Amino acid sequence: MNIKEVKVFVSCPGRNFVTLKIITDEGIYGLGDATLNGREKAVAAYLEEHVIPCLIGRDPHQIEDIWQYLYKGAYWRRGPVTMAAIAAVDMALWDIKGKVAGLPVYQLLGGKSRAGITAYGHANGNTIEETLDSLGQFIDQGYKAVRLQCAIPGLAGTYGTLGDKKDYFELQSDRPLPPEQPWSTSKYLNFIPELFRQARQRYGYDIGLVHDVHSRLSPIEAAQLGKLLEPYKLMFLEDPSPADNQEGYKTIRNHTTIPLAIGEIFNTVWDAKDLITSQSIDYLRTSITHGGGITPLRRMADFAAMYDIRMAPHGAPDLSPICHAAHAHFNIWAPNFGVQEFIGFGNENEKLNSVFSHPLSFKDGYIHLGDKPGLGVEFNEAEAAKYKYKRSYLPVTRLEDGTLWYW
């Protein structure tokens, strides 16, 4: 068996997705997700111009060697564009191997470590009351954990809330440029603890609660927030501060016992190495698409497990159903899995469901995975061609005096 053809599809069935399809000379194919939100065309060009010519004629079963070839052999290693491209190839090869073996990918990884995959949803609102009403709906649906994000009074466009907009496309109207949003650390720190105080008062402590700071605080400010939130026993505080200088997480850790999570923009284990070995974090949130694929994420999980750190892969809606399925196979296997961010299956999005079908279901707070060979995802090329790429950006943030800040 060898690789005969490789195709790249860039489509927008509600969101932009980059899909890779590797086809063998025996007609067996595999699918991979190469989506990098806001830089989709860069990954597509990397695949088409640089990666695909190196794949033709290779044995698709040589997953490890191909991964090393694309990583070490390029010399210019790491980075989100490179690693998203490699991830798509890796996912597709695992998909092929599973189909040839007649087994779901999780069986090839070593089998199940659990019966279901604990997931957390997103409860958002423009007021505390709206956010808590949303939290109640998630609890009624059986969720064991929920992320709470609320608009900050006096700030337009707080992360995690879109007002009357349904997605970031709507923020950009006819001239797609990055939307700009204001930020005030003092307003934020004075408000967020009240959200969690009322959440615990209304719903008690049985439901796991999560909050995403989205890297907007300095280490000592993040430490202050952690101390303020300690009485409300969060499952974890996500991205409390940028991790460019990882010594900062030691500052946070030394001032609060609140669990910490980070890693959605990490691309390799080297981004997380010092945070892991210093035990400065509790959850690692690197996704399969942005972390180079299933092959390296397995190693990352094993390394993190040595330091009692759990995996909690990024699960945003700008990762395609192929990545979400790959996460499910990884999560059902990983002995140190913690929780999966879950934005639903897009059942209200007819376009998405006409392009992708997947083997996942949700019940009583858990994602369940079917037993189709490979990743279990199907991709409709003809439907995808109907939904043309639509340039889009994530927002940028400025302080109230105009200084550019972290979004």
The other form holds:
Amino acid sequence: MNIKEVKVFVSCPGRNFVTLKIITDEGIYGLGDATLNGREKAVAAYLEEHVIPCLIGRDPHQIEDIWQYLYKGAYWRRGPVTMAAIAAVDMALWDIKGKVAGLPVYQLLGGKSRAGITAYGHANGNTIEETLDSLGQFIDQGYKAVRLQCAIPGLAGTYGTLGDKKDYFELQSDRPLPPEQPWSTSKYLNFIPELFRQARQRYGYDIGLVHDVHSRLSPIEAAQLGKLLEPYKLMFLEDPSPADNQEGYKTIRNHTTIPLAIGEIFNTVWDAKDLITSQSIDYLRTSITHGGGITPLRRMADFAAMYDIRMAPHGAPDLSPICHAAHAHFNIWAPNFGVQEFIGFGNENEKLNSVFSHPLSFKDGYIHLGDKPGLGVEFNEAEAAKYKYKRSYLPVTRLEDGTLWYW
Ligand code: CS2
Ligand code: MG
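Since the structure above is the form predicted alone, I would like to see how the form predicted in complex with D-mannonic acid looks, so please show that one next.
Below, the chain from earlier opens the complete complex, with every other chain and molecule after it.
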């Protein structure tokens, strides 16, 4: 069997996705997700100009050798664009191998380690009351864990809240240039503990709660927040401080026992190595698309497991159903899987569902995965062609004095 053709699709069924399709000379094909939110065209170009010519004629069964070829052979290694491109190839090759074997990818990884995949949903609101009403809806749907993000009084537009938009897809639709959002660490630190105090007062301690700081705090500010939130027993505090400064996590660790999660912007295990070996984190958030594929994520999971760190793959709306399916295969296998971020299947989004179909279902707080061979996802090229790419940026954040800050 040889790779005969490789196609890249950049389409916008509600938001932009980059999809790779590897077609063999025997007609079997595999799909991969190469979506990098706000940089979609860069990944598409990397694939078309620099990766695809090297794939034609290769044996698709040589997943490892092709991964090593695209990683080490590139010389200019790592980075979000490179690794999203490599990830899509890797996912597609695992998809092909599963289809040839007649097995779902999780069986090729080692089979099921659990009955279902625990998911956490996104509750958010413009006020504490709205956010807690949203939390109640997720509890009613059976979720075991929920992320809480609330607008900060006095700040227009806070990360993780929709404002007057109805969902993340609508939020992304009008960003032809980076929207600017204000940030105040003091307003945030003075407000967020009250959100969680009221959440526990209203719903008790059985529901798992997480919160995403989105890299906005210095290490000592993150330590302050961790200590303030300790009474509310969060499952984890995500991205409390920029991941660039791994040393900073030792500072946070020295001051608070709140579990820490990081890694959605990591592209290789090297980004996380010191955090893992110093046991400065508790959950690793790297996604299959941004982390270079299933092949390296398995290694990351095994390395993290040596330090009792669990996997909590990033599951934002800017990852396609192909990545979410790949996560499900990975999560049902990974011995140290912890929890999967889950923003729903976009059932209300007909465009998305006309382009992608997937084998996933959600019940009683768990994601369940069918037994279709490969990843189990279908991609409708004709439908995808209807939804042209629309440039869309992530926002930019500035402090109230205008200083450029982390979004
Ligand atoms: C967020 C992401 O889901 C999360 O944890 O950090 O939604 C992030 O903001 C987006 O992936 C950026 O494109
Ligand atoms: Mg995050």
